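So this first bit is one chain, no partners, the form predicted alone, shown in structure tokens.
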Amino acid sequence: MKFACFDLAHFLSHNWQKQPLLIRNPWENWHNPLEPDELAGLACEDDVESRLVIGDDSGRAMESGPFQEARFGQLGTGPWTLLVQAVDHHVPDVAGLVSPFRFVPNWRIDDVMVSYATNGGGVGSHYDNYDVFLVQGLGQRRWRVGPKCDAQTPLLPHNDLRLIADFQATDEWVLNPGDILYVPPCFAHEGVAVGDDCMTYSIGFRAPSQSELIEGWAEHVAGQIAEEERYTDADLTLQAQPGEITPVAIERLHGLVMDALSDQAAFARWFGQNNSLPKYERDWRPDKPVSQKALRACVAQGSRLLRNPASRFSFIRLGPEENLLFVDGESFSCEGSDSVLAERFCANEIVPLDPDADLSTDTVALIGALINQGSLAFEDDD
């Protein structure tokens, strides 16, 4: 799927992380990529994160999956909502929804959550700390958007849901299939199904918090430092008050910390690897590692490489013909034609290879490593 009409440059300058925006069906040919029964089936699987929110503003209860199939027949006629995370990892057509939104860098993309709701169903008024595009897939949903919130915004007492206590809407729309609502971080919003068979695709974006970055980077750096690297004061002199921590000591202590954390190149490598870690633990590796001979044979037959929708691909450019490729927590140094290939992997879900190309040993090793860790597969490989 792709957009027929959507001014990306105007959106980025006027709305991205600034103001909500309603986008009326911008698709060339919208079709709902997933049936409700298929979504319910995913919610029954052990390795899929799912939730049920039952009720409305008069009271809501939440249950966590996986669910038994019979559970959906017990829900009755009242309002309820099923939410399933990372559906794009399991359904290729849902993964295809992400492509039009790749004007946002790969490393910022999180996953596609899909919700199904009966009439009046919704999770209540809330806010998220990240950007989200809410694509109406089936049926109708009424969205109300309010002002920006923060940690001081009063919330209702609830064990499982972070619901805004006094939600005051500033805009309201009913979305039809193909319509999109963009909500920037921290803006209050509430969606309620209008009629049954309401499906919404939430394309969310990652936004690492300052505390997460500090904690992760500091922990990584600390794990690399030898025990012998310590505070020293070989020039110590007598001081009038032994209880004082002197300015000189503070400067040295602070420098000891900041010097270790200030290596930007090392931070870039750590961030690339850490940010590309899979969101969910699942072994996507093939039953048998691919051999160089088998790999070359597949290329010669014209087989295309497919990127695993659950994998995260990104790179850092080191030079005109050199980059660091990050895939699922691993890093690969790529030079020359391999750096070009790495960028193609990051930019495309399907990568054709020239069947007549004489692939170098390094190129075969790179492709083989990505296949054997489950990040790539040949198109005709089960």
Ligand code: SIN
The other form holds:
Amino acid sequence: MKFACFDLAHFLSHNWQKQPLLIRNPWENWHNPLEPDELAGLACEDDVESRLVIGDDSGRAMESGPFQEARFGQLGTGPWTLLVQAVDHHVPDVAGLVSPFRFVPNWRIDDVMVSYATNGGGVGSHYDNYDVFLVQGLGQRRWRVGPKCDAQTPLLPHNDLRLIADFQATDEWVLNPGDILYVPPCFAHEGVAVGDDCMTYSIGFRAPSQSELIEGWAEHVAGQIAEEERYTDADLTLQAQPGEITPVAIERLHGLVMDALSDQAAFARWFGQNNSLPKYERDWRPDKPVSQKALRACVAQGSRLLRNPASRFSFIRLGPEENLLFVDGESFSCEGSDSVLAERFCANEIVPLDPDADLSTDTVALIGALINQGSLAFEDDD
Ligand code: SIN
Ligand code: CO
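Right, and the form predicted together with ligand SIN of this protein, after the form predicted alone?
Full assembly next; the chain just shown is listed first.
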């Protein structure tokens, strides 16, 4: 799927993280990538996260999946909505929907949630902590957007849903298939299906919170420090008040913390690895590790490499021909032609290789490691 008309530079400078934007069908040739029945089928699978929200503003109940197929037949004619997480990990055409949004870096992209709603169905007025593009796939939905919220915004008492108590819309639009609404983090929004068979694709983003960054990095650093590394005061002198923790002691204690946490290169490596951990697993690991010989044979046959849709690929550049590739919680140092290959893996879901290329041992080792950890597979393999 491709955009025919969408001014990305204007969008980034005026809207991204700043203001909601309605984009009327910018696609070259919009078609809904998933049937409602297929979505319901996914919601019945054990390894797929899904929920049902039944009712409307007069009262809502939530149920978590996986569901029995019969459950959908029992829902009746009232408003309800089914929401399924990370559908892009299971349906290649839904994964294809993310490609045009890759003007945002890989590490900021989360996954695609898909919703199906009957007339009047919706999750209610709420805000999310992340940017989202809401792509109308099928049918119509009325979206209302309100002001930016924060932790002080009053919420309705509800066990499962974080609904805004007094939602005041500032804009309202009815979206048709192909239309997109961009909502920046924390802006109040509410979508209500207009008619049955309303499907919405949420291209969601991620942004680490300051507290989770501190927690994760500090835990990692702490795990590498020996117990014997501790406060010392061989230069202790007599102090007037034994109760005082002196400024000298405080400075030394604070230094112990800050010195260990301030290594930016080590932080970059930890962050890249940590951020590339998959949220939901899709096990593509081969039954037995791929041999160098088998790998070379696949390349010589012209077989292309496919990226596991649940895998997260990103890199940091260390030099003109050197980078550190992060995939699914692991890091790989890549130099020369391998650094070019690593960047191609990060930029493309399908990577063709030159069948006539004389691959180096390092290149074969890199591709082999990525195949064996289930992040890549040759397209002809089952
Ligand atoms: C929906 O698709 O109904 C909800 C999406 C959202 O508001 O984030
Ligand atoms: Co939302």
